[in-house]
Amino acid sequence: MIYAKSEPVEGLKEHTDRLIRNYENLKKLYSDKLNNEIMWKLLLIAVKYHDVGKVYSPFQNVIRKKIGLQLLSEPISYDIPHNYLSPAFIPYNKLNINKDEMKILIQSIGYHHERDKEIDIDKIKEIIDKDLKKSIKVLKTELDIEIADKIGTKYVSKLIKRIKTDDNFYYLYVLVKGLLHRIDHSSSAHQDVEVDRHKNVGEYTLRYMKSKKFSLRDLQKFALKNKDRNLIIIASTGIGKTESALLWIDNDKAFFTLPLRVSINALFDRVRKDIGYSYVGLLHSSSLDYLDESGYENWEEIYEQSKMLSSKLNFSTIDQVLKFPFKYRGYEKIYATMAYSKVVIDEIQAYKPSIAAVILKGLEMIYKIGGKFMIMTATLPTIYIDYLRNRGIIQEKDLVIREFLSSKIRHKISVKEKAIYEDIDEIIEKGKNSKVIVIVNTVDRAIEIYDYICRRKGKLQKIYLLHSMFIQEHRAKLEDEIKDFAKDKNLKGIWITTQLVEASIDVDFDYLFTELSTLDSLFQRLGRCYRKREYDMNEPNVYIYTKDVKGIGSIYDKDIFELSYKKIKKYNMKKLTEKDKVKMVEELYSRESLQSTEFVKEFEKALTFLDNIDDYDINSKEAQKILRDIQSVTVVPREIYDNIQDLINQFKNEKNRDKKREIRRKIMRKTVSIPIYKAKGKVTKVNIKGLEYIGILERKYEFDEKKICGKGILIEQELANIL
């Protein structure tokens, strides 16, 4: 027998007919969305002949040696790759295929695995003529396909200049090369390459809405109605955004993406529990560990499916699917399955300019191969709109931009020329009757203001402080803790936080004091209070602090900064509607504005680097790097790490591969992300394999887990400073 697996042991025919399978599956599935004859053709074809190259007497040999059987000879043993190899049999001149699709036939076959391995023509004629033409025979005899019955190596030719974005047949490419890679990844995990297609998530959500006696809202109607068009919404927070998107994917495949995790595990669950809809995936760095935890009864059959984007309807983050305009080796198997998906990106004003631009030429190179596209936003730079215009995406017929603002006053602004902690007794007074929310712009100042507060608090019933330097496990705890806080109308106090709140957490309270901020973000922290209630009164119920704001140049563009300053100014005591919101963010991020800023500068650079990127200069997981911006490290507390010795030593000995990833996610609950900068210095390697990647951080930690409240990790504290 031709083997070609050995966990679990499979036969080359075995193989190939499991993804022939698949094959058919997927045809009979979205042949109406992929409606392209010579695409399934050559299709069919890769599939049957990609592995034949494994009959290679040292391929085999690797694994009969695994599974226990007595080698074969082998004639010659240099080291070619099987999927170089695998053309050579394919019967050219009975397939009535022109030199074009001859090309795309061979390179699809021939990097259907991305290797490193130069292509060496005079080893491959070595290899046939020694090893693979004496094959023929038994191929012939195992295969139920046609073998030709001459071979050479005239095929390399077409194999070793790459097809790249300039080729006139690289839409071709990208989806037989791109599907092949899908329906091999799924058969050699033994799942279906395409599940639940059926399941219509427009048809389980109007039905949820009518069990709720919710009547559709007027973006929900337009969502409905325009759901074979590209769109994009900008709508006021608390006008059924979601709802109006999943209206819009109705009965197709889709990918709906969020800035942050916790924000799109929440969704996940919603669509699962509330509306009732199971045939989704969750698709993000930590989704394994989300699934686990959850009680989710089939967390691994959810995550086996979301990572082969089997899914019928995908939430994930950016870095997981739109990593393609970087054409990494391999980048076709996303891009292809975008060709008859949907893409909603939510929130698209949350990501820094250069990532901003990752999504803009994503939104194109998606446009450009068939699928669709939605953008849903609060506030959206013109910048942004500006390129997609210039692309020659937006028109009449493709796309449509619409404005759905609701007409409610929800604040009136206090703009305030002095520093936060100058109002530290007004604050307090608010907070001992009211539900009060800080923002600052820093960790360092949240903890601050905590600390001013904790001082002078009096009879405040409530204190709190969150953000980004709390350990996973009590992060989430304190995420819970706000949330619920923010329902209780009996409970009054104060919530000092940062902009870790505005995109992650719908929470209303009544009072917002903020440091300025540049106006997106401001606008973010703004929806935190009065989310959908109507504001009435004379005083204001938002109050913005101008003078030491903290995070200026690092955070926030020092340039865009000071304009968002000269506009918010004008609305001193005065009540902000929707619109003046919009219209103030779409001045702000206008060319004109913006010219010479860093914000431009960083996009543009952006931009020209993708427009210019050589196709597969980089691996995936570099660019999911590029995507993740990971400018942190991964670190757990000292006196926490210290107390979590006995789960160390769990995990330095077990054997059980299972067993161990369950430990290590308990392990990672104790850890937390904090930027490169601030842990320069402050941190031990922790020197056990499988671990090496986190770091023991020598600073102070707080937090009461009885009362779930405390500052978190004290950059500034050396821990010898304690004891």
Contents of the next structure:
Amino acid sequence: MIYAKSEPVEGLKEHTDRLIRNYENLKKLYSDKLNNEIMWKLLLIAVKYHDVGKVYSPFQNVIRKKIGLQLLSEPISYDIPHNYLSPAFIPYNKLNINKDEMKILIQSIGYHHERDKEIDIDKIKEIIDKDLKKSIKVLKTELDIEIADKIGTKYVSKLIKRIKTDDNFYYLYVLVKGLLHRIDHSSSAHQDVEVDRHKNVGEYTLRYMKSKKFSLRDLQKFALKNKDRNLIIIASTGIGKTESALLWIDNDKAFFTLPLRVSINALFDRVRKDIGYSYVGLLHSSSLDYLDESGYENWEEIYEQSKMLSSKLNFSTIDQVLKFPFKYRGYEKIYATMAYSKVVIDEIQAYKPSIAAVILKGLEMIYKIGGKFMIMTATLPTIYIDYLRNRGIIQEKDLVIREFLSSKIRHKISVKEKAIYEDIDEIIEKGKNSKVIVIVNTVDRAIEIYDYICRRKGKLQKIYLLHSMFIQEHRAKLEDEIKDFAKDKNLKGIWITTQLVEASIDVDFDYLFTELSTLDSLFQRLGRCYRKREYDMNEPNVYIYTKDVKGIGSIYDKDIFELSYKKIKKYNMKKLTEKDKVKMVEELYSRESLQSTEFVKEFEKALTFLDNIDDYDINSKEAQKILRDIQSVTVVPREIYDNIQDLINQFKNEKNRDKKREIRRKIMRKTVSIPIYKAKGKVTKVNIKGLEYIGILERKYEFDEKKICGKGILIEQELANIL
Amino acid sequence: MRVLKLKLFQETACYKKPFAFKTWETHPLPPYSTVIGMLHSILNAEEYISMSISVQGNYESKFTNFQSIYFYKPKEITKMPLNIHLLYNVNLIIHVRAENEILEEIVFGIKNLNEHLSLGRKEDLVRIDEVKFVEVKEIDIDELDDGRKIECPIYIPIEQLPEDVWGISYRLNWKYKVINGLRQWEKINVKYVESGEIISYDNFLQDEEGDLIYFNTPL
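Mind giving me the form predicted together with its partner chain, seeing as the form predicted on its own was just shown?
Starting with the chain above, the whole complex follows.
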């Protein structure tokens, strides 16, 4: 028998048949979206022949050795990957395909594993003559597919020069290669390539709204009516954007992206539990943890499905799905999926300009390959719209920009010409009888304020601190705590946080005290105060501090901060309407206002980079790194590490793979990601196999698990500039 | 089909690129016009004689020579030193297709030369190693499992360039007409294809000794 896999043992025919079934499945489910006969034809051929090269004796022997079978004789033992050999066996002259299609086929198969190995035609010739020719007979008896009678190296000339973006059959190639990746990966994991095709999230959403006696709002009606178009929706918070997006997605496969992991988790829960739509996947780097911790029984399955992109509706951070503009080796897998999917980009203003450039480039590519997108945002810099317009992606007929603005007035603001720490007493006073949220720009400022307040708190009921420098476990507890706090009408007190809470956590406080950031970020912060209520007081409910502000020039662009200050100053002691906000941000991010600022330079630099990327130049990990943009290290604070020695020892001694994975997840809950430059010189390596990427942070850590309160990591003065 | 095959050797050669004034750069093989010029001088031709040729060959290495070059200025002749790029130990194979009579005349001419032959610069002498008639046949690529490796660098006109074969573009002079006292060149776009490239999907011409042939003009 010719083997294809060793774990579990699987014959070549069995494996190929599995792929063919998945191919049929995909075609049945999505050929209405991918209406392209020649693509389906080429894909089927690719599926049938992709692994035939595994017949090469040295490959067979790798498997035979693992499963304890007698080894075959190897006439030649060059280390040439099977995917470079598979195309030799295709009976090209019987397929009725042209030369371009032949090239697509050969490269889709030849690169279905991406390797750095060079293609050495002389070695391939020797392998064909001395080894492969002898196996034609056995292939013919074992497989149901037609094998060429005479095989040679001619195909290699079509393999060497890779198809790139400017080839005119590029999109056909992306589809064939990308879908082959999908089918191969899910078949290898014994999973279906696509599931739940007919579970319509739009219907579920409508049903849910009906049961709650919600009537459709303007925005939702609009989304429902424009399901077939690309949309940009500018709308303020609390106006039903999420439901609108779900109605727009309707019965299509979709990817829903958000900037922050916490908000993705929250949305995932909402769609699953409230709306009752359980055909959802979760794609972000710690999603496995979340699913496990939240008690979803079939977490492993959900995760695997998501990993294979098979879920009908996927919630994701952008680094998981929108990294294909980097055209790293293997990017076709996600890009091809986009051709029959819809993509929702929520809160685009929350990304740095360089990341926004990647997203916009991604949308351009999605548009070109036939997918659809929706941008939902509270504010959209004009330069982003200009980009979409200039690239011809926005056309009157297929894209609508609409502003859905609530007429409710929710805030009256006070712009203070002083630093936030000068008003500690006032904050404490308010915190005694109401819910107060303080949002500052850096972790060290948050800790500073926390210390001040603790020292003078008096009769204050509660005081909490939440920022990004807590280990995962504690941060999750704090996030739950802040939600509970906000919900409980009787609780009064103060939460001190960073912009961490801007877009992610659905909470409603009575007063907001904040350092000024940029306007878009500021207005997000406003959303944490009087979230849905109408403003009903005389005194302001929002206090903005403009002096000695932290994080300017590092977290926030200096020019944009200055411009923001000039604009917001005019609204001192005034009520702020949604229209005012949108107008201000629009002006702030218009081309004229931003001219020659770092913001525009960064955006344009990133675009130039993306436009000139050479296909296959970088690998997927590197692309992901650029997207995350933060060079961070995963660390366990020393104190915590010393306390989990039992867990570490268990991990060291565990032999069972699944159990080991489970222990590792427990250890990961004790870690926190911090920027590399912050960790420098303070980290000791963990010299345990499987935990090499974790460091021990030699700094103090403070958290009281009973009171759910503490300062987190204390890096002393060097604590600035971390979210 | 019977064609004439010449094997030539030059110890040094510079097939100067047009407009290479400051430094004399050389083509990797003599352009068609250069070879045609040599054949016409063998024939003592007064006017253009119709023929097609195929040019291939290799050289051992390249070097530069710093040398005085004479120039015409409006009223005087002046000189200055220039860098000359030179090929070293050049072996060429030239196939010539023409009326049989013409081919016989070329053979006769070579046997009765009045003066030494050169290609490129006058001082780069040509040694003629072989002159013979060969049979040419078309090879069916489907008969070859592994395609045909190109062994010797060759000019291939782009219309005839085989699929997936890569080369460096040149626009070679072929023949000229005199218009208003000036030479107007007819050009041919070719690829200079180096050894190691493989012909996989196209038929090709080959002589009885197994050498490839790509004529500069259609049959």
